[in-house]
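Only one chain is given next, in C-alpha cells, and it is the form predicted on its own.
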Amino acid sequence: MIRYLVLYWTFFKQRIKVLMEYRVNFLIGASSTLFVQAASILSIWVVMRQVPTLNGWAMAEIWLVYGLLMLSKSINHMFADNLWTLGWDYVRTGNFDRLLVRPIDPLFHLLADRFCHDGIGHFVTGLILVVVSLVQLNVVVTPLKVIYMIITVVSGGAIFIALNLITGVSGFWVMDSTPVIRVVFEMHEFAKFPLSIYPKAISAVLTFLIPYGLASFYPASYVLGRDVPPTLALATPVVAALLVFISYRVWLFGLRHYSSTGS
C-alpha cells in the first residue's frame, strides 16, 4: 500500500509539472467548469424563483444535495477521468500494452496516469453549495456531521469510480466505451435533485440499481433531519465498498479477455 501511495504521489507530481507548462491553460481547465456549473445553478435558481418549493423542498436544502453530488463528482472527475479513454485512447491504439508490461497493477497505472484539473472546479462548486445551504438553514454543524459527510463524499466518489469502471471496460471490446459510460454517467443528473420530486421507479433505479442517490438525497435528507430511512442514510459506504469490489471483478474479466491491436 505505501509502495503504490509513493507511486501515485510521483505520478502526480510529474502531472502537475506538466500541466503548469501551460499555466493559463491549466488556469482555464480548472476554471471552466466553475462557469458551466454557474450556468446550471442560475437556471434552477430562476426556476426556483417562481416556485418557491419543490415537493416540500426549498432552494437551499436542493441547493445542499447538489452540493454534496458536485463533490463525490469532483473525486471522480480529478482521479479516474482515464476510464473514460481506455477504449479509444488505450485499446484501440495498442497503449494498453504499455501498462501490461510494468512491474505494478494496470489498473493503478490507468488510474495515475492522468490527474484530471478541470474536476478541481467541480469540488469548489460543491463546497461552495454545501456551506451556503447549511449556513442558509441554520443547519447545527456537529464535528459528527461533519465527519458523515466527509465519508459520504469520499464513497460517493469510489461509487461514481466503480460504475465508470464497470462501464468502461465495455471498452476491451467495444474499442470505444465512451457511449456506454456515459448511458449510466448521465443518469447522475437526476440525483442533482430530491429523489422524491420523481416516480417511484425512476427513484429505485437512483437507489438500488444505479445508486448516486446515496451520495446526495438521502445524505442531504439525514443531515437536515428529514424523514429517511436510516438504512439508507448510512448505507453509502457500504454499497460504494460492494460497488468497488463488484467493478474490480468485473475489470478482471475484461483484463483476462484483452487481445492486443499487434500495432
Second form
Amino acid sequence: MIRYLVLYWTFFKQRIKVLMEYRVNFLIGASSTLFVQAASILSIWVVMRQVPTLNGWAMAEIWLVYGLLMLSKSINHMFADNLWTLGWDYVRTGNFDRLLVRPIDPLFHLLADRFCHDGIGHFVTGLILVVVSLVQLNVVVTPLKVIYMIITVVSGGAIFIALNLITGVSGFWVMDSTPVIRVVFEMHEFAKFPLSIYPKAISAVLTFLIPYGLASFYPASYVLGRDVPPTLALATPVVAALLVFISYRVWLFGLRHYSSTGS
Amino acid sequence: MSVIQTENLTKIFRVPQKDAGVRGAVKALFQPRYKDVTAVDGVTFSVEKGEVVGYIGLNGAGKSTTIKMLTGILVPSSGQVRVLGRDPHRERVANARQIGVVFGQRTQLWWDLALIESLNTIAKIYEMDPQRYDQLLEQFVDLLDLKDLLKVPVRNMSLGQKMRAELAATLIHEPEVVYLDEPTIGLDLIVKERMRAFIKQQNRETGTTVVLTTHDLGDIEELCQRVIIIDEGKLIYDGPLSAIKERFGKYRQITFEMARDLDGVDLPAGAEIVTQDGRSLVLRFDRTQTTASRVAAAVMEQFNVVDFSLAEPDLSMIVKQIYQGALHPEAV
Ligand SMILES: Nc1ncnc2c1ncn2[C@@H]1O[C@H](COP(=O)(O)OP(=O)(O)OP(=O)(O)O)[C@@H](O)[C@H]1O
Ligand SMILES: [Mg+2]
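Alt. form predicted in complex with its partner chain, vs. the form predicted on its own above:
Now the complete complex, all chains and molecules, led by this one.
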C-alpha cells in the first residue's frame, strides 16, 4: 500500500514535469474546464431565476446536489481519466505491453500513468458550489456532516471510476472504447439535479443500476434534512465498494483476453 | 534448474476476417467471421542460466509471440511455460521483477521525459538500492555513451540513441533474464557494435540469461552459442550455432550480372544454381569441392559477365535452406 502511494507520488511528479513542458496546453486545459463549468452553471442560474423552485427544490439546494456530484466526478477525472484511452492509446498500439512487464499492478500503472489536471477545475467548481449552497441555506455544518460528505464524495468518485472501468474494459476488444464508456458515463448528467423531478424509471436507474444518484441527490437530501430513505443516503460507500469489486473482476477478465498486437 | 522452460507452448489467435471495401467492413460488423492463426505451435525448449540464445525465423514465424508468452504479456492457448520456476502470466508481478524486455519497435521510456527522469522512475518501480543505482548508472552511461543524452527527452532522440537508452532502461535493475526482440533493427554498424558489446559484457559479468530475436547474423555470431529456429510456429532446430555454420558455412554464394539473357550454363562439380532470372544468375558452391575463382572462370568463359559479387553465407541464406528442408537427411 505504502509502496503504491510512494509510486503514485513518483508518477505524479513526472506527470507535472511533462505538463510543465507543455505549459501552454496546461494553461488552456485548466482554464477551459473552468469556462465550461462556469457556462453550464450560468445556464442553470438563468433558468432557475425564472422558476424559483424545481419540484420543491430551491436553487441553493440544487447547487448542493450539483456540487456533490461535481466533486465525485472530479476525483474520477483527476485520477482515472486514462481509462478513456485504454483501447485507443494502449491496446490498439500495443503500448499496453509495457505495463504488463513491470512489477506493479497494471491497473494501477494505467491510472497512475496520467494524472489529469483538468479535473482540478471540476474539483474547485464543485467545492465552491457546495460551500455557497451550505452558506446560503444556513445549514449547521457539524463535524459529522463534514465527515459524511467527505466519505460520500470519495465513494461517489469510486462509483464513477468503477463504472468507467467496467465499460472501459471493452477497449480490450473494440479499440475505441470511448463511445461505450460514454453511454453509461453521460447518465451522470441526470444526477446533477434532484432525482425527484424525473419519471420513476429514470430515478430508479440512477439509484439502483447506474447509481450516480447515490453521489448527489441522496446525500444532499440527507444533509439538508429532506425526506429520503436513510438506507439509500448511507448506502453510498457500500455500493461503491461492491462496484469496485465487480469492476476489478471485469478488468481481470479483460486482461486475460488481451492479445497484444502483431509487432 | 533451467531458467526458462517451455513445453508444447502454443498460441492461437482468433483473427477477424474482413473483405475489402466498405461493404466488407459492414458485413464483418454484422456477420463476423474468424480465422484461427496458430502463431506458435507446440514449442518445447529450455534455457539454462547464463546462456545467450538466438531465437530466429522468418517474418511471422512466431518469435515475438513466443517472447510475449515468456514475459507474461500473453496467456498461452495451451502448453506450459516456466520462468525461474514461475508461471509468468499468473505470477506476473513477481516474474516482472526478474526480467527485462526490449521490443525493438517500441519504447518503455516516458516519451516526454528526459532520459534521466525515466531511469530514476524505473529505479523506483524496481525498488533499487539508491547506491547500487548510482553505481550502475555511472557504468551504463559510460558503456553506452549516454552522457549527452541524459537530459534529452526520448521524443527528441534518434533511433540509435533511443535504442541505447532503451537498453540501459531494461538492464538497470539487474534482471536475471533479458528478452531482446530485434534490438538492433535499423541501427548503424557502430551502434550495433556498441549494443552487442554491452549485452556481452552484462552476460559475462552478471550471468544474465539472454533470449534474442534478430534478422541479423552479426548479432547471432557475436553473441549466441546456441540458436533455436522456428518456422510457421514450429521449432525446427535447436542446437549450437557452430553445428549449423559447419554444415552450411561450407557454401558460398556468387551473383553474376550478364550482358545478355542466358539460357543454359555448364558448371564445375560442387557448384549449383540457386536462382536464375533473366540476366542475373546466383550460384552456390561447396568450398571443399571447388573454389570461387574456378566457378567464376567457368561462367566467364561461357558468358559476357558485366559484374559479379561473392557473398558470405548469411543467416537468412542458411535459414532459408533449413526451411527448405535441408536439415532432413534425405534432402542433403
Ligand atoms: N495480436 C495478434 N493478433 C492476431 N494475430 C497475431 C497477433 N500477433 C501476431 N499474430 C500473428 O501470429 C504470427 C506470428 O507473429 P509474430 O509477431 O510472433 O512473428 P515474428 O516471428 O515476431 O515475426 P517478425 O520477424 O516479422 O517480427 C503472424 O502470422 C501474425 O500475423
Ligand atoms: Mg517480431
